[in-house]
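The chain below stands alone and is given as structure tokens, in the form predicted on its own.
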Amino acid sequence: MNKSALETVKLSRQFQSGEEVLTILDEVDLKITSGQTMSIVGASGSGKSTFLHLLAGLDKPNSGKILWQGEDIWQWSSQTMGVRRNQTIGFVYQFHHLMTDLSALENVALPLWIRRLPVKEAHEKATEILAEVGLSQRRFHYPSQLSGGERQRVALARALVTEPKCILADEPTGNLDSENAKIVFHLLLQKVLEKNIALVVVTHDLSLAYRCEHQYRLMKGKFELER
């Protein structure tokens, strides 16, 4: 039986607004196995992004527990969070997010230098993931001389390249035409199945959200099986 990657138990977020509480999350209890994938639609302001900044350790709920790997994360300090986040979670972004000034080897590496790896043994696991994902040939390249799907499959590499148990992505290919959004998405599905890689997306693309194992609509702070 797979691991639980991720879990969320009676997870709740509330803003105020004004006099106003807006609650986000409601009591959501959720579960994500390695190798499964979660596709999560909804409208916008609905909460989606919030709820893969919870998952990542990035914002504190209001109440309820996030658990990796059946450990939950709020009880450590924020330096182990930092470590573990390094070791545990994966990130995929709208916009790639890549470092100009680094070339796509250096970009993918960046995460294993955080990691404090040896940079001679962080530009081969670099190296061997950019292969994966078709860029052998472009490591050395900067962002600016790469195409848009280019640049999101560095993007792709630099969330796999360090072997997390679970990768978050958020409109992966919002930014992308719908020819390089499916390359994109399907080279995402194929590693993270190939690694057993759990992964939480959200898009508004239903023809995408509609390739992943499961798919959840998040409407009034629940979330609902979409199909």
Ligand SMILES: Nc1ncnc2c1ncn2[C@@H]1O[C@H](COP(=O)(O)OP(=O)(O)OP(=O)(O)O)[C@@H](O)[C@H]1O
The other form holds:
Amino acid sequence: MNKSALETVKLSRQFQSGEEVLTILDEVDLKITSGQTMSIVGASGSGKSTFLHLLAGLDKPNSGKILWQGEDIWQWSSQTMGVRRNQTIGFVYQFHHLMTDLSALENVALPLWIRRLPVKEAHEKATEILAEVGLSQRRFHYPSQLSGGERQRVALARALVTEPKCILADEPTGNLDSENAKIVFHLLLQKVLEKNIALVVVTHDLSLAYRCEHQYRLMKGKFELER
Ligand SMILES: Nc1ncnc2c1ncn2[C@@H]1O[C@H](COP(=O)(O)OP(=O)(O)OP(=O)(O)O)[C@@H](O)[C@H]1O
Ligand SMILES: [Mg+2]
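Return the form predicted in complex with the named molecule of this protein as a structure block, the form predicted on its own having already been given.
Expanding to the full complex; the earlier chain stays at the top.
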């Protein structure tokens, strides 16, 4: 059976707002298989980040399921969830979330240290991935010594280094000028296709969203095909 990398089954998330209940996601059924790319656009507050956090197992749904390669993630202990997340998901944020006191190389190696990979091996892998995103000559720079586009490429390398099944990216180019946004977005697409990784990316830039195979708009708790 060809299991999807990620799947949601009647996924719902509500938030209490005073007396009112806000339904942010309303019984969402979605499937994404290896090598598929999916973009999500939607108004501010429509629930895009909430959806990515649910997909990553960082937030718990009120009802419905999230499956990683066919397995219901909320059946696991929190310890198992942590280990499986490290193996399955790479996350890229709008504001990179790099550690300011670690070099580019150390930032990229960090998820491998967490895996308890020997330091030498972790640094070799990190060096390799940094070369793939064109940053060999910046690997000893600290985040404050990198340009915005370079920082996002380091964040991308950090997401790729664990060889995840899926990359979840929340406005990964939202903080960049349009030229750098294009470069980073295209690099992200190139890498996921090359490595057969599933991609779910939130962006407000339609020209970038349209580069993905599937384009959705999140509206009133439901996903609609954008075009
Ligand atoms: N922990 C929470 N408690 C209450 N409400 C929340 C919580 N997290 C998110 N929300 C609400 O859920 C809605 C969706 O938030 P979310 O951050 O997912 O939006 P978004 O589509 O990512 O928006 P943006 O484009 O501005 O990043 C918002 O109205 C927000 O106020
Ligand atoms: Mg958001």
